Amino acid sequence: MPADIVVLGGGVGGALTANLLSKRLPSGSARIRVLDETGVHVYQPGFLYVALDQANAGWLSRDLRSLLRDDVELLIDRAVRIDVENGAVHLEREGALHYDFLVVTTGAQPDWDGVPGLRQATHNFYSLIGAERLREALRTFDGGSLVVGVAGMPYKCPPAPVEFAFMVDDYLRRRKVRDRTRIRFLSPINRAFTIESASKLVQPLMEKRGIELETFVNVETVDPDKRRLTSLEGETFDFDLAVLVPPHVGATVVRDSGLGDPGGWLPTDPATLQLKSSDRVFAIGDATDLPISKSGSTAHFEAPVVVEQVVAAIEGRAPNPAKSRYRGKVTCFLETGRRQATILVFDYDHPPKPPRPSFIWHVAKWLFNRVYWLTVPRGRI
């Protein structure tokens, strides 16, 4: 009997895992099914460019079927409950999927109501519609107080708010309204970026560009009428335009299944990526509780680890130790404005040592964005 493998979620982690499994496993040895609610794969890092009028929505999404190998089945339905004890994923429309191995790649979802007033009073670039609304707001912004920052932790793609601060500085200079705009960057911790070595690089650049850094600002409420933000620390910030990253929580199906911690993150072994409650269930990407960046890059490096373990189990051998242990590897670009960027490469034990921003890294990120559809989800890099 072929093994039943269900991949829950069709984002970067889900598509990549399914395609790698298809490549590694002999024909007829497994049935690989990807379950996704929409059947559309969205390149979320592109939202930043839509908000800043550097891209349109057309290049941000693809039919998920077009990214999967022919022998990978795609099911479009909503998972409502994961039954680990009986090895099944229950669906909203068509019964249940039984599995021998389950890979959960359900990601993180913004908690728009986690901060009162956040949804009504602020803009964001963490959804396509949010990015498009922000683009329109920036087109008519004529100067004033602009606050940029993080409304709560955890949040996915940690470089994004810092990148936005640098890039909106460029944008406003091009529109010749920067000289009458005050930009303040609000951080809930004691520095601009979650990783100290990266903060040491970006904070002097912020100061040089006139971007004011406000630390220990944990947003408690946002008043839509007064356009005023209040922090848990008792400070207030008035604004004409606010761009805040919402706090995130785990996927609804994880929380409804009682599998996650209070935030809805799956308790996951940091090396094997197995769920701590089941050795036949794996979690990758934003869905886990691992102390690592919630980003597509994380899922990119985690997927081969899971694939090696599943393939080894089906083949009845021990996993290759060199391929079946995740060591926390992440690689991210970080735009610093003025057509320059740097790169962050790190793992559990080694913090990043970002090089000085340069045009080369900016071009590298641009190229990566362009070749993404031909490479990462298809398992070509």
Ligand SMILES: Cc1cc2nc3c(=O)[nH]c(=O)nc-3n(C[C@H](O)[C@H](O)[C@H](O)COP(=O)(O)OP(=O)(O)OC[C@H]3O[C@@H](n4cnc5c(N)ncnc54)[C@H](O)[C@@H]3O)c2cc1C
Second form
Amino acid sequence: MPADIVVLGGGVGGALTANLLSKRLPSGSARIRVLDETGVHVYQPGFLYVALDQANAGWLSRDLRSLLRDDVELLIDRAVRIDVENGAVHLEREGALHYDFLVVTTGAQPDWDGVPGLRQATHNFYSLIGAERLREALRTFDGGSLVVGVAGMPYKCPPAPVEFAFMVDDYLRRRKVRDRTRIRFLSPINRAFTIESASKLVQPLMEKRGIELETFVNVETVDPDKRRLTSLEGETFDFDLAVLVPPHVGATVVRDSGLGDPGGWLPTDPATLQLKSSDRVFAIGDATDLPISKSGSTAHFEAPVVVEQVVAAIEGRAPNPAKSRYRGKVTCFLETGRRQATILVFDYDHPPKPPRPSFIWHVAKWLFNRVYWLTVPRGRI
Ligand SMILES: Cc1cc2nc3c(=O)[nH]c(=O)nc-3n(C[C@H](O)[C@H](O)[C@H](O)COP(=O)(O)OP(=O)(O)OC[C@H]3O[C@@H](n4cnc5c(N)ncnc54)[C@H](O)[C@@H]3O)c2cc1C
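Output the form predicted in complex with the ligand next; the form predicted on its own has already been displayed.
Now the full complex is given, and it begins with the chain already shown.
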């Protein structure tokens, strides 16, 4: 009997895991099914470029089927409950998928209502619609007070708001409205973002570009009429345009299945990536509770670890210790504006030591954006 493998979610982690499993498992040894509610794979890092008028939205989405190997089945439906005890994923339309192995890659979702007034009063680049609306707002922005930052933790891609601040500074200079714009960057913690060494690198650059860093700003409410933001710390910030990253929560299905912590994140073993409640269920990408960046890169390095364990179990052997332990590896580019970027490479034990921003890393990120569709989700790098 072939093993039944269900991959729940067809984003970065899901598409890659399914394709790697298909490459590694001999034909007939497993049935690999990807379950995704949209059937569309979205390259989320591209939202930034859409918002800043550097890319067209058509570039960011692909039919998920076109990214999966022929022997990977795709089901387009919404999972409504994961029944770990009976090894089944219940579907919205009808029925259930039974599995021998389940890989949950349902990602993280912005909680647009997590901060009162956020949805009504602010812009964002954390959804395609949000990025397109922001692009329109920026095209007609004629100067004033621009507030950029993070409205609540956790959120995916920690460097993205900082990248936006640098890139919008460039954008406004190009449009010749920077000299009449005050840019303030709001951070809920004591520095620009969670990674200390990277914050140390970017903060002097922010100062140089006239981007004012406001730390310990935990946004409590946003008043759409007054265009005023109030923090838990008791400060107020008036704005003409606010671009804020909402706090994120885990997927609804995780929360509805009673599997997540209060935020909806899956309790996951940091090395094996097995769910703490079942060794037949793995979680990767943004869905986990791991103390590491929620990023596509995380999912990219986690997928082979899960694949080795599933393949070993099907082949009836012990997993290769060198390939079946995740050590927290993440690699992310960080745009610093002026056509420069740096790179953050780190793991659980080694914080990043980002190199001085340069044109080379900016080009590397640009190239990565271009080759993404041919590489990462297909398991080619
Ligand atoms: C603006 C922005 C910039 C970013 N920049 C970078 C970057 O430079 N580098 C980087 O590494 N990362 C970046 N990221 C983060 C990266 O996009 C995510 O971390 C990555 O997509 C996570 O992959 P995932 O597979 O865990 O989840 P996702 O890619 O979000 O996929 C989740 C999938 O699960 C499906 N799903 C969810 N619930 C259900 C359900 N109930 N039933 C069926 N299907 C379901 C969804 O349809 C979706 O396809 C950025 C993100 C944003 C928003």
